[in-house]
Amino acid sequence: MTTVESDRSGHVHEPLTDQFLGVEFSVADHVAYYAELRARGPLLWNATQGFWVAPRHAEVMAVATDSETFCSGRGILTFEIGAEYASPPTMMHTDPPDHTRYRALVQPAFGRRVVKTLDASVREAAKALVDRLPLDRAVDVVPPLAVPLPVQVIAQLLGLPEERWDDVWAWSEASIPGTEIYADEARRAALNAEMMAELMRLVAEARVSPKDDVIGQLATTEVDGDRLTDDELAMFLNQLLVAGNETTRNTISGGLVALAENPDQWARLVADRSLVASAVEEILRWTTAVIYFMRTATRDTELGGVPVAAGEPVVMVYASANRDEAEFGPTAGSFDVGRSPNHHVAFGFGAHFCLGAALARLEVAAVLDALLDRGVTRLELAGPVGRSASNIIAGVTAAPMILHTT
């Protein structure tokens, strides 16, 4: 594939980076595509929209851990380049000191102590869903397991009754660019408006009579007399609802697909339950639910030996970084439930490390434990795996498989 010089910056355009324009991928083999990106260099320029692509682990880490040099406030997705917001649409669009303030105010609601109190209820929910799955015959595990578990957990965190759980799923789907379910923009806008109206209602209730749930904690938490405004609360709850649902669902379904494709690795879990924790980390690395996020250089700098000018965006391709041989060695392309160390970036890194990481880990572990408790000895794919065309979320839309017990 040839490259051409095509912009005033003097950077050479790499056509492979066009996959990060818009919201859809057109490549069939993502793994091979990421490998080709990494082989072409530490930074690749897209002249069509004017951004760098960083496909390797080292450069992704360098960007993620330097929020002074690479900011989030100018957009985190390529279609936001040039956009200006009167207020940040999500906490992910903020930088220190604003981001530091937000973290201080919301972290108490998602700390390890809080997640520990959820352990029993999350495992109970996972067990109930797994126990309803048919054994020794084909079932698509996405609708009855991967979809409802994160929805139930998020809905309970938000204090939403069971009759609204289906709404949580619809709101989440409508909020993710590139998903096929709600391609109709009018329907997408209506669902987003409905979601925000419900979130604002919950915020108003929590201000008057806070409950012992996430909204109640967020509404009442103060740091040096400072607390979140109603708009800030709604912004964060929107992010929680979408990110906590969509990413965990695809991690669960993608992880089960990986275990079906690598039956020897499931056999290792059956033989040694102590590997569940490391298996969760490998599932996170392997699936990498969030494909990329973007930062923008605040000053002239250098990345991977390549000069980056102030104002130039950099796309951190987490999904590629998590397959980088330079970090994970010659087995980077192998699924290994015992991998250690495992310095994956599935949750990002640095200041924007995912707040819900502990909860996501708990949900994935709960599913694995529930399947092992039910006596599943092998997972076998029973048909083609359906995958989303989104270049933002690595979605698994269908995962037909047989849960063998003999």
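Remember, predicted model here, so these are calculated numbers, not experimental data. Numbering follows the first chain given and starts at 1. Between two forms, the rigid core is defined as the largest C-alpha subset superposing within 1.5 Å. Compared with the form predicted in complex with the partner chain:
Comparing the forms between these two forms, the C-alpha position of Val223 differs by less than 2 angstroms, with the core used for superposition.
Once you line up the core between these two forms, the Cα of Leu269 stays within less than 2 Å of where it was.
Relative to the superposed rigid core, Leu160 undergoes a CA displacement of at least 2 Å between these two forms.
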The other form holds:
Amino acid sequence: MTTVESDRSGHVHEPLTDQFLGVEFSVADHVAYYAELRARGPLLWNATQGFWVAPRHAEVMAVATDSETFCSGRGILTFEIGAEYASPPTMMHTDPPDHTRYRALVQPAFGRRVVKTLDASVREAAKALVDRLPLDRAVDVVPPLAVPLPVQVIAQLLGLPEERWDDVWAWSEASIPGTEIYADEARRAALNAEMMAELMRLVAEARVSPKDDVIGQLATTEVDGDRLTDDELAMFLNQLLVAGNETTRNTISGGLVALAENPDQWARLVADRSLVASAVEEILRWTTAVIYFMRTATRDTELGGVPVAAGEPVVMVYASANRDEAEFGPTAGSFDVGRSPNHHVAFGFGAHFCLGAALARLEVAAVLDALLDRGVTRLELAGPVGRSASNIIAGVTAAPMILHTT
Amino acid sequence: MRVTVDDDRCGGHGVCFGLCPEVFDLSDDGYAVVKVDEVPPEHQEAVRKAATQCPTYAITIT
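For comparison with the form predicted on its own, produce the structure of the form predicted in complex with the partner chain.
Whole complex next, starting from this chain.
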């Protein structure tokens, strides 16, 4: 039995929600922890900092698809509660009409046409990396595959050549709390300055002679005579480095771990390549790279039968919603590459749905296809899987495995 | 009520399909298509929601 206390709001404190204070989990088994959260109820209060936690699929969907009642402008992570922003730090922090404007200006760069033009080069990049992996002996797939692929794709989006890939990697690391480079303050500052200078140079170049790539699109897209300012564009490219990198990396490594832990599911892919698309969706559901984002109620409302007052933040636990038996049925806890329907929320949902979703899906599919092309018949774990302690990003830091071909 | 999806804007996010699979479908390459001429009254609210929650504002109701 846990101690029950309540705060000024009168809500009862649920100690399990303390995991969402700060930036680190102290639970060993995330899946069991999420199951416990869902069993406790549709909405759980944290009195320490004053926020709700929504662990079930239904309430996550209700919050995500009602951006009028649940806004993003007052922070999307619990450590932002109480923060006041003069201007939104990222597009993810904006609400309509600002969000509508940003989205209209950046979406064409991630639209169907541009992603299609990237298809061949993303697949080529994945194939080159997979073809260099050793077969039939242990290899940690994180450094030679999961790390470089998203970096190379982002470098392509920015129009940077191969000799700059290491720079892109270092800039990205310097933007992500928890990395070795980030911890080195002097190095981080130097890399940040270098990155912003380079991004501004790319922006200036794209303004003068835009190519038919993402940066060219961003530099030239106009909606009703309006376009992104140089600062906005550079900020957005910076966000791209963070949002497009670590999430994709962990989805790739986490997905390969899942396929190693479920050899029957890899066998299904070997037997039937048409399952790759649904396998990608299942990997997204299973790994859920972003564990949670937060919204804040703009008015008194109700969620899962619980009254929510204006000003109260709500944490949408995507990673828990994606294992909810109420949505995914009795097989919610099984990894099924043929799952259909699969209404996962790994990209969030509603107006803030991941901008790079099509690109992420392409990268994961390209990895699976490249491994199948290389004749990998079975993936087998060859040591303990390393997982990060972050309560924001579900990080896989080490994924040692053997890629069998016999 | 009629509804259309702007192919150039659609990002293939599937939000509309998730909110109202009776009216929206996804093409083989994962982008939204409208599968009815006239939106039945019982789905009009879901379609309105899909239009406001579409991440790329690709849905137009007429």
